[in-house]
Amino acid sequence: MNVIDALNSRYTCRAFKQDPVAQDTVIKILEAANRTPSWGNTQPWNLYVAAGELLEELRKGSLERFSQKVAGKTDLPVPQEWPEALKQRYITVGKERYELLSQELDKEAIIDTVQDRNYRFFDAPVVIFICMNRNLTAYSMFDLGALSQSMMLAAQEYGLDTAPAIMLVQYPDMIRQAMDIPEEEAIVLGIALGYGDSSSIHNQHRTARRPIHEVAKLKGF
């Protein structure tokens, strides 16, 4: 699979198989990630990677705690608010994978299964956290990002789909204690690895993008 086909047909999966992933592959799929691009070439990144029975004991604690009403504490504080285009981009979205939902569930059940979905992780077989030192900054946080797409597209070639997601990471403490995170390091996002369930009506929703004309501003051509 080419760069721009991947780029074009990755989406974020949120129903998974229960099919495992071979270690040999997510190795792979790492090597190549790795490859992105630092400040520098500091490489801030640590990733930890939970499959089997370590990532079972993950998403019953996950979902415990959920079921519990216990309020999730990211290790990185999240947005407050939007600006006003994006929060509508946000609520749009949002809209969007409600309705479609609508078609085979309760409406009255939707938000509870997405947020089951949520944090039981999406069923997928595994999950990477990407981790970072406290004392960087955003600029560190770019880097973060370019390895979190490298990551996905990387897992195209191999047939997987990926779900990034904060949902992930709502519970830092009980990921740092399974995975022997160093309290030093922030979690800063878990992305879902697995094969996507396609008949799944949770993977039947993709997000429109902007016309570019909108995003860039070309001059001098």
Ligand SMILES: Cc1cc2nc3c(=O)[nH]c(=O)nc-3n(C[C@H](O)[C@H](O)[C@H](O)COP(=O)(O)O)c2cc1C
Second form
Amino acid sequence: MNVIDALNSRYTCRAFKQDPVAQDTVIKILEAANRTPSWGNTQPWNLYVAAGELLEELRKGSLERFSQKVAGKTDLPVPQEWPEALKQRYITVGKERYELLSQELDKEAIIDTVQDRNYRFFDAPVVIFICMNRNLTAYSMFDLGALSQSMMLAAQEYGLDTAPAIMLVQYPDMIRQAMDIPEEEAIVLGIALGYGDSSSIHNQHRTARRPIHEVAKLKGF
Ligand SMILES: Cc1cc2nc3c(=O)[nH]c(=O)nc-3n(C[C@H](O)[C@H](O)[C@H](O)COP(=O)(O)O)c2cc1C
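Given the form predicted alone, state the structure of the form predicted in complex with the named molecule.
Following is the full complex, with the preceding chain placed first.
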């Protein structure tokens, strides 16, 4: 798959098949993504990859906490409000998903299912937890973002789908303990990895982007 095709076809996969992902394939994806550039080649990322029984334990723990209404609290602060234009895009994507899901589910079931799918890590057979030292700045976070996209694009080369999700790291203490993540590292984001279930309604949504003439101002050509 060429890079442009990978960029255009990637989407957030919210329903995975149960098929496991071979460890070799995961390593190939991580090795390719590890070529991502970073400030001064500092490579601020540390990755903790969960699969098999260990991931099932985490999934169980996550669902239990969610059902007991344990409040999630990410290691890093989450945005409290968005500038108006971003807020509108956030609302739009939510509405689009709601309309799609309402073809199969009623209102309450949509809210339950959407939350439940997040807390069950979308049933993915692998979850990659992306971490970095808590004292680093936004520029290192930039490096983690670039690494994340590299992993998601590389995954497609192997026919795999991904879901980057903050909801995967709502219970960082549980993840930290299970994965032996040092206290000085923030658990920033989870990326679910596996073979997407293309028949699931949760995977039918494709999101739009702003027109490029609005995003980029080109001068001097
Ligand atoms: C940092 C980050 C956090 C996200 N968190 C979640 C999440 O918790 N749950 C979820 O379903 N999707 C999550 N997403 C996926 C976005 O909603 C998705 O990328 C966006 O709507 C664009 O859609 P696309 O990825 O299908 O192109 C997250 C994406 C990013 C980059």
